[in-house]
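Single chain ahead, written as structure tokens, the form predicted alone.
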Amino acid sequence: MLHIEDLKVQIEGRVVLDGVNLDVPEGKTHVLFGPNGSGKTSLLMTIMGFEEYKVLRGKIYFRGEDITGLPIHERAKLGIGMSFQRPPSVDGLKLGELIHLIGCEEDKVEEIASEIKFEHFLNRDVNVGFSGGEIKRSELLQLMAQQPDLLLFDEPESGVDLESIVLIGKTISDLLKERDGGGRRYCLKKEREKRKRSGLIITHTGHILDYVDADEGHVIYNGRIACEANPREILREISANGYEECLRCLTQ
């Protein structure tokens, strides 16, 4: 699904990723750990195609196609979607209108929003005045409408209360599973070929692992992949010893 090869990335004159290699197979979910400033969000933004993240070296392949030079909207059309940690607010655009534009039949928008208890927000401007948990649900609703093949999540459990994390975690789990029901029956005006979805999730706390069956974990440190292992084992190691042990592995 996703293949990243020797990726070196610069933003505002500063190298934020250097020599990143990563593979996420079809139907698999990988988790990305790392301290603040390690390059986690930079990696997701580069995969999504934000132009301020300048690729100096390396390639990004999606389903075998080189997408390194493609703009964001072309990557979205191919089937890549992202839930942002801090998405912008959009004055003048109602959330329900956006969900319809993304791909939901107009008479089904409220029905899909009700799955995440968000139908009462459809007539509000996108993310304007939303709390942290409401922003996360807004992002999830957009992904439910898009139904991408590769889902990127930037710290989905951050800034939300315990009640919201349960709903968010279960929704992410459903999105990552191949489903005949749910959002698929509401949200694609033109049915896409049935495929297994893949995911790449950034997490600080690891709470998302209580809801998502992750297949592999990675630690990114100083812009490089330091460790790869079972995600729960990585979380235990980080909890016990911090990220310094990962740095030791990286410098061996």
Second form
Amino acid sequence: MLHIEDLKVQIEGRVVLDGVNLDVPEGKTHVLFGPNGSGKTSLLMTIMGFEEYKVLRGKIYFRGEDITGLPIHERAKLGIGMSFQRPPSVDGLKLGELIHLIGCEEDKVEEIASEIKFEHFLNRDVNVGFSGGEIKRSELLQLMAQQPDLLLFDEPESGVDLESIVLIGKTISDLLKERDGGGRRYCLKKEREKRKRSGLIITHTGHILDYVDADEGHVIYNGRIACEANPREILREISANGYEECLRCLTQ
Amino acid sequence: MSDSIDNKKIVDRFAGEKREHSYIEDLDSVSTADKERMRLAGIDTTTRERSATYLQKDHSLVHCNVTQEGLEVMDIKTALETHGWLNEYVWRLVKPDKDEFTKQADEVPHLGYFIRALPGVKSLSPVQACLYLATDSISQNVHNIIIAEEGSNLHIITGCSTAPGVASGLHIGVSEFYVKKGATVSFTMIHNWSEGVVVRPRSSIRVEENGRFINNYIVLNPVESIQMYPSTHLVGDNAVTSLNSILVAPKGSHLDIGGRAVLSGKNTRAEIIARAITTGGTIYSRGQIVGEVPGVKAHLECKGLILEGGGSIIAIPELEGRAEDLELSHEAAVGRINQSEINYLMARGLTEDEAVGVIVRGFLHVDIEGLPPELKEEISRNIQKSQKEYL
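Starting from the form predicted alone shown above, please give the structure in the form predicted together with the partner chain.
Zooming out: every chain and molecule, the one shown earlier first.
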């Protein structure tokens, strides 16, 4: 599904990723760990195609197609979607209107919003004055309308209270599940063949692992992927020894 | 001094010709092209959702109809003949010698409307008034009087427009509003002119105790220049005003739009909000709040977006506090669209143009108080339409 080769990325003159190789096969969900500033968000933003993340070297392939030079919206159209950690707010644009613009049928908007208990926010301006947890739900609702095949989550559980994390975890798990023909439950604009979803999730706490079947974990350290292992093992290791071991791994 | 010379030049440019038109009994007989021009100014020629209609073409009243009891709508000349007392209301809030344009409206008057709600009467649907320029290169000088008697509630939509093919002209509109005790006036003015039209409204509003005056002004289409500065005087205790403008200036348009609120009654409140977008034109967005007594509260807000086209926006907020213990504030911001908002929407599959369109529409979409939903939709449609053409 996603294949990244020797990626080197610079933002505002500073190299943030250097020599990243990554494979997320169809139907698999991978988890990204790493200390603050290690390059996790940069990797997701580069996959999504944000221009300020300048690719100096390397390639990104999505379902075999080289998307390294594609603009953001074309990647979205191909089936890549992202839940942002700190999305901007859009004054005057109602969340419900955005959900419809993304592709959800107008009369289904309220129904999908109620699944994530967010129907009371449809009449609010997108992300304006939303709390941390509300932003996460707003992001997930947008992905529910978008129904991408590759889902990128940037710390979906940060700033979320324990009660809401159950709902958010279940929703993410649901988004990552395989859909049968027709694909979009609510947004049947495009008929789709049976297709497996893939995910790439950034987490600090690992809470999300209680809800999502993650197949593999990676640690990013100083803009490079330091290791690949069972995500729970990585989490245990980091909890016990911090990221020092990763540095050792990288320099070996 | 040079101002008055320039003003004189404008007046002379369009002075002279008098253009009369015959009365139209059935508005359905208006041509489709004219109907469309009026629709873009918020005027519904089916009159289904309107409690009264006033239509003036150049210098003639061509249609006037009232369907709700307790509302009076007529041309100002007839009104003065009908109501002997009306002289007490004419040229009281605006002075004829204020400038070249008020002078012209006084010396060469071309009607204008009189709208009145009797005490306690609430308009069930909006009263609509249309001032239509149907002949090229002429001047239309109207004088309007609006009276909301005690406890009444008057909702007015006034649409000003040029007929298809009318490229230039001068519109002078003197308007005096009287909002009496406990009355509410919500006044929405939509301008839909053409490239060579000069527009000089001169409005003043007097709001008595517990009165409310809501003024919404919308201009989305090209015009040569508009200059206006409605002045709201909150003389009665607890009087409230809200002045909202939505301004779009395409290349060639010069908009100088302001609003003044003078808070002299106890516990009065005012809010002035402007959203300005230039796609090549110039916008002066002015606002002045004068707090004269303790305890009053007012806020001024101007947000401007400069899109491609090399236009400019000059925001000039003024706060004048003349007493202790009052609260006057302003915020102004002029800039471009935040790229991160565009990227965010593109990540959901919208193209860059679609994202910009959505953001611009949202920017202009202030929640305007006092607008019926169908008019909100109308404005939304107008914004979308003008966006397609000019953005």
